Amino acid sequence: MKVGMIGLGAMGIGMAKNIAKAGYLTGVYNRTATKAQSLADELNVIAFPQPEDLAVNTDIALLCVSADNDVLAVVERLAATIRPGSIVVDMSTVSSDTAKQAAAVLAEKQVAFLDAPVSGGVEGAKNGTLAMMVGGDPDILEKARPVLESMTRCIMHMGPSGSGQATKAVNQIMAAGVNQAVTEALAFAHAQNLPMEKVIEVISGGAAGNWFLQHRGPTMTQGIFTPGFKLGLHHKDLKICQSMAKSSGVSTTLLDMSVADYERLMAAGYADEDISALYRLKVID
């Protein structure tokens, strides 16, 4: 099974390395050609000059790009040369409507499409422990599963096209809520002059313990915001969630608050920091 990877950002590089380690990766493509060539040399695969070249030389094309328009643009280019019977798997975070549009474009070429966004951040991509939520034909998922398992710890089929992206929207809203709760609680602990390392350790072992507190609490309380998941990207995802929520009439109180807080931080130049930079707005020295 020949696999090509499109999009070599912080997530895509980790994914590509794990796919190569499993023996499936044939080649890569990235808009910055030097980045693609560097990784291709490291992994001993092909750096394809264009998406069209990758499409015609692989059985499965994997995408991990930044935005809805980027996904649709890449899909249109793949559709120009891709062979019938191929599979395209999009691991970007975009709207459900974008996933459905991509599926329709590829269906005209007798090509299957899975929307398969992931959760787990840069660490998960690097360690091959991502959680993947998939929309599309379950039989196609089974064909692609050996490849997808090389970079995940959990793969869940959620329903027809668009269902994977809808599930990822749930994840992103929940991540925003956890971020709000943890940063505000730790700012409160700071104001009470408590020993922060001990606060994080004891609460991590109880009912309020969570991954974000355990892994980001120690760094945020030291003013370290090296990105696992960039604040600017989460803001982009939450704007998608706002649009989806508006169309379905769902309450967005926490979502709107998080978008507004992120915009304050982005205006101050913190878009490329980890989402735990929200702590900057909560703590008062």
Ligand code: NAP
Second form
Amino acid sequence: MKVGMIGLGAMGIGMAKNIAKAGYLTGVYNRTATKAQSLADELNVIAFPQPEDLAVNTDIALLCVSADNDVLAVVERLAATIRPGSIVVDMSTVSSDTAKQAAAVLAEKQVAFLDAPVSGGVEGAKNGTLAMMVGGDPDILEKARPVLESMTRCIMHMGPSGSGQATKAVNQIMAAGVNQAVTEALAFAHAQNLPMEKVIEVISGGAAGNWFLQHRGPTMTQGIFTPGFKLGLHHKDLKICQSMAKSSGVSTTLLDMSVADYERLMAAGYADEDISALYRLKVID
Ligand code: NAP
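Return the structure block for the form predicted in complex with the ligand; the form predicted on its own was the one displayed.
Then the entire complex follows, led off by the chain already shown.
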């Protein structure tokens, strides 16, 4: 089974390395070609000059790019040359509607599409321990599963096209709430003049412990906001969640607060920082 990977950003690079380690990776494509060439040299795979070349030379095309329009643009280009019977798996975080649209474009070419967003951060991508939520035909998932298992520790089939992305929206709302809770609590600890390293260690071991506190607590409290997960990308996800929640009549107080806070940070030039930069709005020196 020949596999190609499109999008070698913070997530895609770790994913590509793990697919290569499992012996499936034929080649990579990245919009900025130098990144693709240097990873291809390192992994001894092909750097495809265009998505169309990757489509014609692989059985499974995986993608992890930024936003809805980027996914649709890449899918259109794949559709130009892709062979019937191929599989496209999108691991970006986009809307359910975009997933359904991509599936429809590819179905016209007799190509199957899975929406398969992930959670677990850059650490999960690097270590092959991502959680993956999948929408689409379950038989197609079984065909792609050996490849997807090289990047994940959990794969869950959620239902038809779009349901992987709907599940990821649940995750993003929860992540926004966790970010609010952790940054506010740590700003409070700072104001109490507590030893921050000890606060993070002892609380991580108890009932309020969580991934975000453990992985981002030590850096945010030192003023380090290297991504990680870019705040501008989480904002993009939360706007999708807001519109999905609005159309289903769900109240979203916490979500709305996070969107407003991120917009303040983005206006101040922090869109490319990690989401833990929310700490900037909470802490008073
Ligand atoms: P990133 O570091 O900003 O990388 C984005 C990648 O997409 C780059 O390789 C970029 O190419 C490529 N790209 C963007 N627009 C494109 C287009 N129109 N055509 C072709 N390639 C395009 O982002 P990331 O953190 O890897 O995130 C990627 C996706 O995974 C996003 O949907 C994000 O929401 C999701 N995600 C991220 C995390 C996380 O912790 N970072 C966790 C789970 C899910 P260039 O190199 O040319 O810019």
